[in-house]
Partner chain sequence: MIARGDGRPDRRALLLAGGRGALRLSVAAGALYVVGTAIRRGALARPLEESATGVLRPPGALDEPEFLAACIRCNLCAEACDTGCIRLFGPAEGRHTGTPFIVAEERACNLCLACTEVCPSGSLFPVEDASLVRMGTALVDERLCVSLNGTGVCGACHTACPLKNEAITQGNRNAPTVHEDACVGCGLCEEACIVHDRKAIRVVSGRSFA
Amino acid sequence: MKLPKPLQVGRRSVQLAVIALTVLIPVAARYANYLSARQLDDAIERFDGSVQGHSLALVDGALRLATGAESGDVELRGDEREAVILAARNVRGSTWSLELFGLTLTDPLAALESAFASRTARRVMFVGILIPLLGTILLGRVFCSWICPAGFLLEITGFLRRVLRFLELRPGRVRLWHGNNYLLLGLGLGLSAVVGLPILGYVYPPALVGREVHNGITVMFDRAEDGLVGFSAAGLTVTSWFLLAIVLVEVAFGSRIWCRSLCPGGGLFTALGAFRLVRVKRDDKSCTQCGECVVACEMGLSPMLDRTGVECDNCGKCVANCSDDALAFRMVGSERRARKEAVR
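Coordinates for the sequence above, one chain, the form predicted together with its partner chain:
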């Protein structure tokens, strides 16, 4: 049993944090509404013992801790109240567009399709996409492997496919044309411009997950206000079925087939990260061609044969699974520099 590599631990932690935030942000927004309207104590009392009550109490405790307000079942003082409301709104949005302590981070795809649909480039957009854009150009499609909530969901498909294989129901291995992402991205942007609506946001999972969770939580609290406390699936929409369909298609037809060949955002990030500086590199001397990395790679690439082209999302699974320590993340150009050093 090998210990998990720190990078993989970090990646999983970030993914879990993103999922937790996706759920907690709408709850915190609702909490701030109640607190602002001085209805929080009333709400907590009325929703007591239900999902809504527990989630409000959780957010309450966390924010009191974060702002240094007196914890427990005491009313917040005026200044504490202000501080807690501010803190509750420090992080808002979703993976589609996030505001983090005043810093806006927008998915470049959002800016692109909005610009196409409205046929106008707005300055605010460029401010928001700056950091994601730079990150993708330097590190590649790390959004897909570290942040995308759907990517996290779809990594479960690898496990489900193993289960299928164990049951001797061989899952399919469909491989679509590698340029498919670009084609769908182009089609979506063209369609957005023709229709005058941002179309891609209706099929792009990182946009859908945030919207679906926000909608579900809003409906749950609305129902609680009408006396229907407790968990409810009433807020789940056709979006959930769509996400489930993607999972099922990936399980049945091919590992990460959505991310690799269908996702428009995947196409955009692949194109942006084509000249990324950090890549998985193989050391020919220590590699024994065991093939562990090929099995580990969910994108269906072969690091063993140095086939980690543009599609690679730098998830590092191959590096973590390499039994010969032959694979590692390296800066592009470091090898050439090393060779030059050696010659000298």
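Please supply the coordinates for the form predicted on its own, as a counterpart to the form predicted together with its partner chain shown previously.
No partner chains or extra molecules come along with it, only the chain itself.
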């Protein structure tokens, strides 16, 4: 099946939707608190024109629409009010662990680390990872290229590196061993088992982004209640400096160093998706060896030479940038069946 360029727009849309959800979940939690205490209208009025006021109004409109409640400035009453509060509280968490209207989705790394730290495997862990696990077995490490909020941030480093080259500054091209992912994954899980605490969650970017956004928004609303409305970086912690350091290292020394060679979650998704059913395949007859797909691949792979490997995150950039239409996503075994049918 051929991946058209518009699907790259779809991938960006999914990434932005995940980021928006990550931001709006803590806003919805604060919204539910105001609504439960019958202080929502007062809060929106006091925060009018600020980031906090606009975000509360946005969540209010979205939840009214989702629950079928009366829209506009009409005060919610009775069953409608209870339905909106329930809806606001039915969406919580982040990409590390998310509860969405009764559906639990858990990052496999979160579940695995929890099992190592507690030395127990609970049923709820397996329920939460079922959908992400099946998706990874089918599509490989698509979490990294489609869903990970940090992945979207790190893709920007490729653009910044192009800016440096335009300014005639040559960024480095450091290549690290891909096996570092597995080493860091094993080390983190081992330490979690020894100390009985989750270790990897403090260095794994998707978990860090979710936690940092939640802290930042909570502090912003706390400050707004003291009359300090607007955006504030007061809630950000050393985590933000860690994420910024990753970005700067990638800009200066090599695109996607973290994802390719250092991310423990990337190592786990790579291992789980090693036998993925959907892969990028090349049509040798159509390929002119132009190398456009190699340039497009930020993971340092070479689709032109059929060297995609287990590190491929099925982002589709190589397919979208192939002017010969020689690359496409295909199910494993489809080529063999096609050859057999051709012989018949």
